[in-house]
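Presented as structure tokens, the chain that follows is alone, the form predicted alone.
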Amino acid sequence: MKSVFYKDLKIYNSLSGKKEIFVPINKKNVGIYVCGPTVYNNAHLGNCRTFISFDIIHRYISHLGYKVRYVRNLTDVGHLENDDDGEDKISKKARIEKLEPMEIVQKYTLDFHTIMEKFNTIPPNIEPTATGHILEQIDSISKIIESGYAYEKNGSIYFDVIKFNKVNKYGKLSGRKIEDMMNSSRDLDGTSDKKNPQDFALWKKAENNHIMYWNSPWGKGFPGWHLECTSMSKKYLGDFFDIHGGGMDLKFPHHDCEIAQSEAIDNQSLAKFWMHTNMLTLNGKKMSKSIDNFILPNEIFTGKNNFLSKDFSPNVVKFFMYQAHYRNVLDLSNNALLASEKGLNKLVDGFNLIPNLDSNNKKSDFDIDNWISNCYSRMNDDFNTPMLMAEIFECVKFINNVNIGSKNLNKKDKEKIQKTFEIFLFEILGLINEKDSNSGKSSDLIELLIKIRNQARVNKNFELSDQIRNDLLKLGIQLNDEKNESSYKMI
């Protein structure tokens, strides 16, 4: 293991409702499955929060020394407007845009990948699609039928929730009682083939006007939305793996159905840890396309949205998301983005000061080892990024004090600070030092101004000399004059 801190990691398990010490099933290997997007439209920022959160989880567990297999699917068939009934979301979009369904899938998959790349997230090791795993889903259905928990009706296959619940508890993840469940996937016209309204589709018969269908032992049809993740996660991670994640809205019915399907197949609850990210709200309201209260990432990057005062980089938006724990609701507003931009600039400026800090001291006025331990403790506490940020800003405060000469730093601790910042800011949080690419040019420009000023001093042009010094000071650059030359430092 790379780190001595790996034994201290605790993760909140939605299944148990408490934090538990993370012990991988297979020692050094960790399997993570995250429910990915249904690629029928542009992903809004609320969707992105889930994938950015799991990017940090992926990065941190990898940093601790584990070999991670990260699987995130793409839903390209079977996600109906009402989960079990109505029109397929991709087919509907294809009809509206007058394209083939797979053209829609390709278009919005590319858009999703582009956005994730802008946010500097690490791609999953495997990104399976529902249409690419029809055979696996048919096999899963056959096993569920053999277990006695599924039935056929008019060419469709349904999961018998009532029968399953008599032996196993259905809804154990969401905590819902079966008698209170009103399954959003039931038919709205009262013509359902289901025995019970709580039952959900494993396979749907394709009507004559349905353009996405496959052959099966039960006739032409297509798989149910809940089935794909159960089948694909088992294929790539095994019957029981470490972490299954997704947005809070997937707890019921999607993840409850996944667990039921898995237990019907092989008596396994699929994953040891179930993790869920909370909502991103917009101006205090739920972010949702259905109520026309959402914002697309590119609208933020370009400033093309009515409530924005300017454009904000992906780096700033990503940093904004770290201000709240992944399990807490986070509200997006123009002021919140402005504050995040200011905070990120302060943090990056502090990091960029480190190489130029005076470290010719015997002792440091800051307990670096304790600070490093605290940084790991924050991340080990269920990936607590807000508290990690607080620790990093505490060190930035010390860095600024060293820069102005009010605190001491030795060489060994300077190296530790530099390395720890690089680990947490860039390796784990996946931020980009946007100022670093311009730092060389900035230094050259400052040196050029100093050269012009020195010549002005020689020519006794003190008005120009003072103006350059004062203007640089306003930009946070302090000049120190000596006999024949000047040096500078950032303040």
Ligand code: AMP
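If you superpose the two forms and keep the largest set of C-alpha atoms that fall within 1.5 Å, you have the rigid core. Numbering follows the first chain given and starts at 1. Bear in mind that the values here come from a model prediction, so they are computed numbers and not experimental data. What changes on going to the form predicted together with adenosine monophosphate:
- Once you line up the core between the two forms, the Cα of residue 427 stays within less than 2 Å of where it was.
- Put the two forms on the same core and the Cα of residue 16 is off by less than 2 Å between the two forms.
- Once both forms are fitted on their rigid core, the CA atom of residue 25 lies less than 2 Å apart between the two forms.
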The other form holds:
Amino acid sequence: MKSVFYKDLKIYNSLSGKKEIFVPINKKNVGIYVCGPTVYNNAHLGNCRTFISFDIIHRYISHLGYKVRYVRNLTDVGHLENDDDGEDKISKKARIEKLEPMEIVQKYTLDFHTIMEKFNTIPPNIEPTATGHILEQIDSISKIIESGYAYEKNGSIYFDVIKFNKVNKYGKLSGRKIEDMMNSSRDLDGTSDKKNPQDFALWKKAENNHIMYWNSPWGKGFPGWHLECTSMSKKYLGDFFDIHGGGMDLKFPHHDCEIAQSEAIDNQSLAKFWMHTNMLTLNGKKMSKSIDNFILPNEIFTGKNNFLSKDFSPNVVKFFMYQAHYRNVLDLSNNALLASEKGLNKLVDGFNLIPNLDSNNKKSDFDIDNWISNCYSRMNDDFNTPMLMAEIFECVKFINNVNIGSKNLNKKDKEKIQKTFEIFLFEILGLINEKDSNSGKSSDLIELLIKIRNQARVNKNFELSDQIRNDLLKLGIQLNDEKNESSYKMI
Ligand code: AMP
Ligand code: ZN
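Having seen the form predicted alone, could you now give me the structure of the form predicted together with adenosine monophosphate?
Full complex below, order starting with the chain above.
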């Protein structure tokens, strides 16, 4: 345990609307549950923002010395088009792509894992699926029926929100009023089996044409979307655990329903801290597939999109995401990515200067211990990555000054800077040390060839400059000359 720093971690709790000191339920062990993707689609960059934010949270809490069990589910059944109503998203995609539902699940799970790996995120310790936990969900429903907060109608089971709300408050997270909660328009047209439009499905009867169904005490059917997370988080983290997270758009109805289900089962609000990440926007609007306003990560990495002027590496995209606090909206734009690329290069250049800095001085002109403590304070303040970045750049400025001989550094402090950079950049923020990896080396080599070619052009040695351009093209590297600068693209 990092004794100096771990006591100071404060986390904004959506349940209380305040930053609270983080004291784990079980001293050294921390349980985190994050709602994962519904695997019927390629994950877009908005989805990635949420999972990258929780990756940092997971990494930082682990760094402080806690033993973390990180659970992130995969929704592979029960998420209907209008959450509680309509066609199952997986079944619909299976129909459109003419595949088995489980082929859809496999295809998009693989895609999700590949993208998460490209972003260098740490996989969860457990990644449970809804279809793998039907028995647990049936058990949860039986308990809710026993507690009197669920009823059966025509082979489906619904949560009785109105009855529950008379005893426990429903909507604690979103703060919505019960009269404003109407789950879907179909509830209003008199065709629904629900007693009240606010009620939500725990179990849905499978109609004859439904392909994904299981036997249950109430007949053939499938679980409601909100149930899987209550059942699976309780199974792997206990009835009341430390942190439950997801995107802001999951507060209602998903998380309010999860809390209600848990309280109906055992009177516990499921998790001590509820954390919500804000949205990534594009052109000022939420990045979302449903309104055709999205970019896929691979489109950004390969430059194959109509929106951006060039490709950007996963590192740059991650660095861009750290420019906003996870609870603030972040807008994706070409300029913001270009600025992030520049910022990241400056940071990495600073980091790479450290080993060669002159440290033959008695004293340093920079209070390193105070700087380290500030870095931790920023992260302890509800994982404030933009403020952490500002601290790190303060030190980059100092490094550059030492490099040109205008500031002094001693040996001990040089070691501390090196170690702290490694901890924050690679261990906590999960950036990839590209200069250390082969891909980093090859990009350095390409830059070197561009430099030699530019020199050849200045010397009017067009034969050599053309040869470099053509040979690089044969290797799938396309040069682009603009004014006095050349950039490259992998094709
Ligand atoms: P889904 O697969 O739609 O259930 O979404 C998976 C996760 O991505 C959820 O936690 C969503 O809240 C989150 N999410 C969806 N769109 C965005 C966005 N534009 N920005 C940030 N997170 C998002
Ligand atoms: Zn969930």
